[in-house]
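Let's start with one chain on its own, the form predicted on its own, as structure tokens.
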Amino acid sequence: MQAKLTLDTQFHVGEIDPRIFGGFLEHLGRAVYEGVYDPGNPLSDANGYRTDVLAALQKMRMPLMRYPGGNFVSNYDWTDGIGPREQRPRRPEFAWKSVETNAFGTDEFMHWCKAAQTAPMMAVNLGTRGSAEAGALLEYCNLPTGTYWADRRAQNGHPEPYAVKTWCLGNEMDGPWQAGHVPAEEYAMRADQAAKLMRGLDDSIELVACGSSARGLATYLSYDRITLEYCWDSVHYVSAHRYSNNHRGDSAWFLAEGVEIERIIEDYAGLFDYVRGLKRSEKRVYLSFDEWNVWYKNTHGNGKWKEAPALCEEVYNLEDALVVAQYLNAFIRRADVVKIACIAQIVNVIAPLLTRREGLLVQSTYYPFQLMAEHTRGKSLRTQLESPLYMAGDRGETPVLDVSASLAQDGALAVFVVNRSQTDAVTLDIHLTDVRASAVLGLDILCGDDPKAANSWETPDLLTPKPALATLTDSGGITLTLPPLAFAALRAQTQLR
């Protein structure tokens, strides 16, 4: 098969926000306890942080980490997780039917973020609590000493403010499963009240309003519209959530998931323009895609009132990794709409990393994320792709290739490609109109013969990226060949013609 990609550096959608490579840590299953925090383990440091997890996450270059939930936050009292550990209460955890020890709380998370080389993105409880509690948490995190909660932070050993920039106004309040779930009109009032109080305490913060948590819900987009019409002047982002699945066991259909992701982003782009026009506003609101991943093989979420039960520990295969790459391709292509995105989650719970006491397993989904986070810089180039088509089940004819491209100010070009075909290799010719490629800096390809192949504790390196060759053409372009079921990360240096 042959395909052609045409890029012109003058045609772009703007700067790519590195926060699209964010992460998410929730008090769920073994994500916190036995995941990032495992005191007494020989692999943990003096603070109880798993050093192997930290090292792997640092390579993922996550600039932002959403915390503490998720469904967890909607019944969480953040004051349970501060102060001397021996005085912290043990609580029944509503969302995941587990016991929360509160041994890891706000201060530990802030300290862990520094070790992980990331920044906190805090969520406040607008399910069972409200604006007063949200304001108190902001005071604890961001205000200088001299007031009650800021002084409590200092008493707990942290005199300097944490200066948390990004805040989520609750979580999935459109979901009937959520503690404190309310209709959009009620949530909009709660969010607006909390936003005004929080920004009154610190006007430098950015706020994310809850949006739709699933495209299949009857309130999809209408919940977002009602919230935005009420809160437009108070918030900066609206959240979108999506978990992809292959319940039907149709790999051809599943591998076209990028089409659906793109459609959701298009939906939000239209909604933002509509409300902006309705408001006659100069302001723009953007998308925070702050929960996304593949999730369907292990959805067991009942902890049976145990501490750190093993919940939602998904095993990821090759086709899952190719779908993860398509999420990131869509975020890059729509850099004009998506400014924040958080893979859910980072360790043990639907995560690219799995731990056991003696080690760490890196799953297939880790590699596209790591390569794209490392090499994406600068502007998102518009991609003019001429690709063969294939039948993707009831999704119909779909391009075999899924592509994104970025260009840094120094001329470094990155092109990321997914070959959805299960049978055919594709030779891709990259045509550059106003620049020429002067050198290929690297090409890594993750591929395999079986879409269901997965890394395991017995075969941990079954799916890993391998270096490959790409060729400069006489016209200053680049040619590469992708095997079937492949993700490729190409880097090249360009110069003006």
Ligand code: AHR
Second form
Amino acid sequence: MQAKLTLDTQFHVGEIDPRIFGGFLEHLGRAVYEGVYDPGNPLSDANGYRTDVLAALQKMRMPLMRYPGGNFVSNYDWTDGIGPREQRPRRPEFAWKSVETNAFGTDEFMHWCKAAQTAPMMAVNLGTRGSAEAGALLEYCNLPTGTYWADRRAQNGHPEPYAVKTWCLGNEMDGPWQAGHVPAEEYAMRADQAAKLMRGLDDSIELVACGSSARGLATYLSYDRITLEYCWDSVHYVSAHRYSNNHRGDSAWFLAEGVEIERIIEDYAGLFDYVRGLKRSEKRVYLSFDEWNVWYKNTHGNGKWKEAPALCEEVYNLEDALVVAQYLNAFIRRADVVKIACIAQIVNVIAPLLTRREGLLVQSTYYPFQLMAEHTRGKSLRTQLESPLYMAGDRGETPVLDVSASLAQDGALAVFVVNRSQTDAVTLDIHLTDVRASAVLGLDILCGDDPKAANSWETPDLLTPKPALATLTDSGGITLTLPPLAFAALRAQTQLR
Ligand code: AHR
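Can you return the structure of this protein in the form predicted in complex with this ligand rather than the form predicted on its own?
Full assembly next; the chain just shown is listed first.
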């Protein structure tokens, strides 16, 4: 099969926000405990942080880390997690039916973020708590000493404010499963009140309002619209969540997920334009896609009142990795709409990394994320793609390839391609109209014959990207061949013609 991609550096959708490569750490299962924090383990440092997890995360270059939930946050009292450890209460945790020891809390998270080379994105509880508690947490994190909560931070050993910039106003408040779930009209008021109080204390912060947890919910987009119409002036982002599944066991259909992901982003672009018009506003609101991933094989979420139970420990295969790449391709292509995105989650719980006491397993989904986070720089180029089509079940005819491209100021080009075909290799000719490729800097391909193949503790390197060759064409373009079921990360140097 043949395909053609035409790129012109003058045709772009603007700068890509590196925060689309964000992560998410929730007090859920073995994510915090045993995942990032495992005191006494020989693999942990003096703070109890798993050093193998830190090293793997650093390579993922996540500029932002959402915390502490998720559903967890909607019944969380953040004051439980500060101060001397031995005085912190053990609590029954509503969302995941587990015991929360509170051994890891806000101060530990801030400290761990430094070690992981990331920045905190904090969520406040707008389920069972409200604007006063949110304001107190902001005071604890961001205000200089001299007032009650800021002084408590100093007493806990942290005189300098943490300067947390990005804050989520609750989590999935549209979801009936959420502690304190309310209709949009009620949530909008809660969010607006919290926003006004929080920005009244620190007007440098940016706020994310809850939007829709899933496209399948009856309130999809209307929850967002009602919230945004009420909170337009107080918030900067609306949050969208999506978890992809292949419940039907139809890989052709599943591999077309990128089409659906892009449609969601388009829905939000339309919504933002609509409310902006309604308000006759100059302001722009952007999308924070702050939970996304594949999740359907292990949805076991009842911890039976244990500490750090093994919950939602999804095993990822090749087709999942190709869907993960399509999420990131869509975020890059719509860099004009998506400014923040957080893979849910980072370790043990629906995560690219799995731990056991004596080691770390890197799953298939790690690799496209790592390669794309490493090589995406600068502007998102418009992709003019001529691709063969295939039948993706009831999703209909779908391009065999899914692509995105970025161009840095120094001329470094990155092109990311997924070949959805399970049977056919595709040769892709990349035509560059106003620049020419002077060198191929690298090409890595993750691929395999079996969409269900997965890394395991016994075969940890079954799926890893391998270097491959791409060739420069006489006309200044690049040609590469993708095997079936493949993700490719191509880097090239370009020069003006
Ligand atoms: O990421 C797991 C859970 O999925 C989160 O707690 C919640 O926000 C979502 O429903």
